[in-house]
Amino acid sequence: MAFPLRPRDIFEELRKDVVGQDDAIREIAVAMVKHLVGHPAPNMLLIGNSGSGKTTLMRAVERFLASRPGLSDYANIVRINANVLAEERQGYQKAVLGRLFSNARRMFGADAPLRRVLRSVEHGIVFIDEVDKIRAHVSNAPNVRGIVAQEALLTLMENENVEFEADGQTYAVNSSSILFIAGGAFEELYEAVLRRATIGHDVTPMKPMVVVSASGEVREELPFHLRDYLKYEDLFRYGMTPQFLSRFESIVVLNDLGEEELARIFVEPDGAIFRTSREYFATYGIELNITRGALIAIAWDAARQKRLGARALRETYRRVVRGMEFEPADGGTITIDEEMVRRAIARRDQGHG
């Protein structure tokens, strides 16, 4: 019998929640299908600015698997901050495998056969946040915590017989089939590669280009996209060891979000900022609306804050509505227009909070 899911099916579901990252979603969709059918799936390293959608993508995968009853054995997912591996007193086995084991017990019940529980552990998916924080060196000095964490993950990724403790018992699993997806902002990596690209040591030097935004603003930008210039050597210099990187067969650089993507993120996904804001005001009988001009102005302001991505939307919008949220009217309609947004941005830029 043919497997009922195709990568395109997963892609279409995930992109309902994740805007502007189609390339990354395609990669994850293929990896997920391979993982689900028992075919070797590539571990993935996601590199993207803060607010570009790494965590949103991870959560979308969780929701997708949890919504498919037939995939329950493969819906065992844990998300862990990379720093935890360096600080975990009981070892990385407890930090990762112990959590997968506890998840399986919770999903299948305390009376579930041990074989099913351990199979779920062996086919789990581990999302690692802030993997860029476990670099092997910082300011040219060894970072012991980072080295320990990288070695811990490396052992988990390549070991076919790993023991761990849970509920007072010791278990052994083959961890080589666990799918690892790691993500990080790699802030200094962007700066280092940008300097190399700007100076043009071994690439074509970048030339400024004039950009006209959706709001009509004209500005000059350097057309820098990390994926066009990134080399493995850049990651080695950043502090990711060759042995560690070799376990990630797929390295995906997420897109920087522009005004169009930010505008869609603000209103389209189920958990979009504007949707949740409408729900808040609806509790007081208020219908909240927004004009297209206001939407463009919010997206424009967020796009100016290059390293914040979608997080900048929330900061800008909060300045517009915080007064109305504190003292909501009794019923009626509120329409957020462009002038309200521009006044809020001006107050902030003038240092008035």
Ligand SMILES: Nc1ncnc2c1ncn2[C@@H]1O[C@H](COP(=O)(O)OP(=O)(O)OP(=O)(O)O)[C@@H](O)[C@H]1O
Contents of the next structure:
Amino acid sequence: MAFPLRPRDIFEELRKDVVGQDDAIREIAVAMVKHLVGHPAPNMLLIGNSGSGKTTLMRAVERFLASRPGLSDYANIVRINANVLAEERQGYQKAVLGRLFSNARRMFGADAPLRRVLRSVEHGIVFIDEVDKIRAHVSNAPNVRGIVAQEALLTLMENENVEFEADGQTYAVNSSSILFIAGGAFEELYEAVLRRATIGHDVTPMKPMVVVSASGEVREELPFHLRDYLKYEDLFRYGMTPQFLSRFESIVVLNDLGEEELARIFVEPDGAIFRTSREYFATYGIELNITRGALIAIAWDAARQKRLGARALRETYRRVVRGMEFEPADGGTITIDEEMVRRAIARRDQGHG
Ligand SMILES: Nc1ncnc2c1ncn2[C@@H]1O[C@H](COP(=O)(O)OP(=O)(O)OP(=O)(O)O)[C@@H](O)[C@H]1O
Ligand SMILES: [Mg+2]
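Please give the corresponding structure for the form predicted together with the named molecule, as opposed to the form predicted on its own shown earlier.
Now the full complex is given, and it begins with the chain already shown.
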């Protein structure tokens, strides 16, 4: 029988939650399908600036798999913060495999045969978020927690016989089929590679490009995309050990979000900032609207706050609505227009909070 799920199905679903990262979504969708049908799937490392959607993408995958009852047998998934993992005293095995184990017990019921439960652990999907926090060195000094964490994960990633404890018992599994997807912002990596790309000897120097934004503003930008210049050595230098890194067959660099994407993130996904805000005002019988100009102004302001990604949207928007949120009128309509947004931005730029 043909497998009922195609990468494109997953792609289309994930795109509803994750904006502007189609390449990454495509790769993840293919890896998912391969993994679910039992083909070897590449472990993935997602690299992307803060607020570009790494955690959102991981959550979207979790949500998607949970929403398909037919897949639950295959879709045993956990998401763990690498930092938290480094604190784990009882060991990584227990933290990761123990959680997959209890997931399986919960999915199949307490009476499920042990073989079935262990098989589900062996085909688990493990998201490791903030993996950049377990660097092997920080500003030239060794970082013992990071080294230990990378080594422990390494042992966990490809091992025919990993023991772990759950429900007071010890079990052993073959972890070589578990799919690992790690993500991190790798903050200084961006600067380091940019430096190499602008003043390095191995590349032609970049020329600034003139960019005109949707709000009509003109500025110069370097056409720098991390993915065009990133090399394995950059990641070693950052503090990911070669052994650890070599376990990730696929390295995906997420896009930096531009105005257009930020505007969509503000209104489109379930739980988008504007949708949530509409719901808040609706509880007072108020219909909240926004003009196209206001939307562009918010996205423009967020886009110029480099390195915050979509997180900047919330900050900008809060300045626009906080007065109205505190004292909402009784019913009626509020339309956020460009002028309101411009005033809120100007107040901040002049240092008036
Ligand atoms: N590509 C995107 N599509 C939809 N929403 C996004 C996207 N990127 C960011 N967001 C929104 O911005 C917020 C922060 O995004 P997210 O947590 O995914 O960032 P991150 O890449 O994990 O950043 P960090 O490295 O700081 O953890 C989320 O609440 C999400 O709603
Ligand atoms: Mg994150």
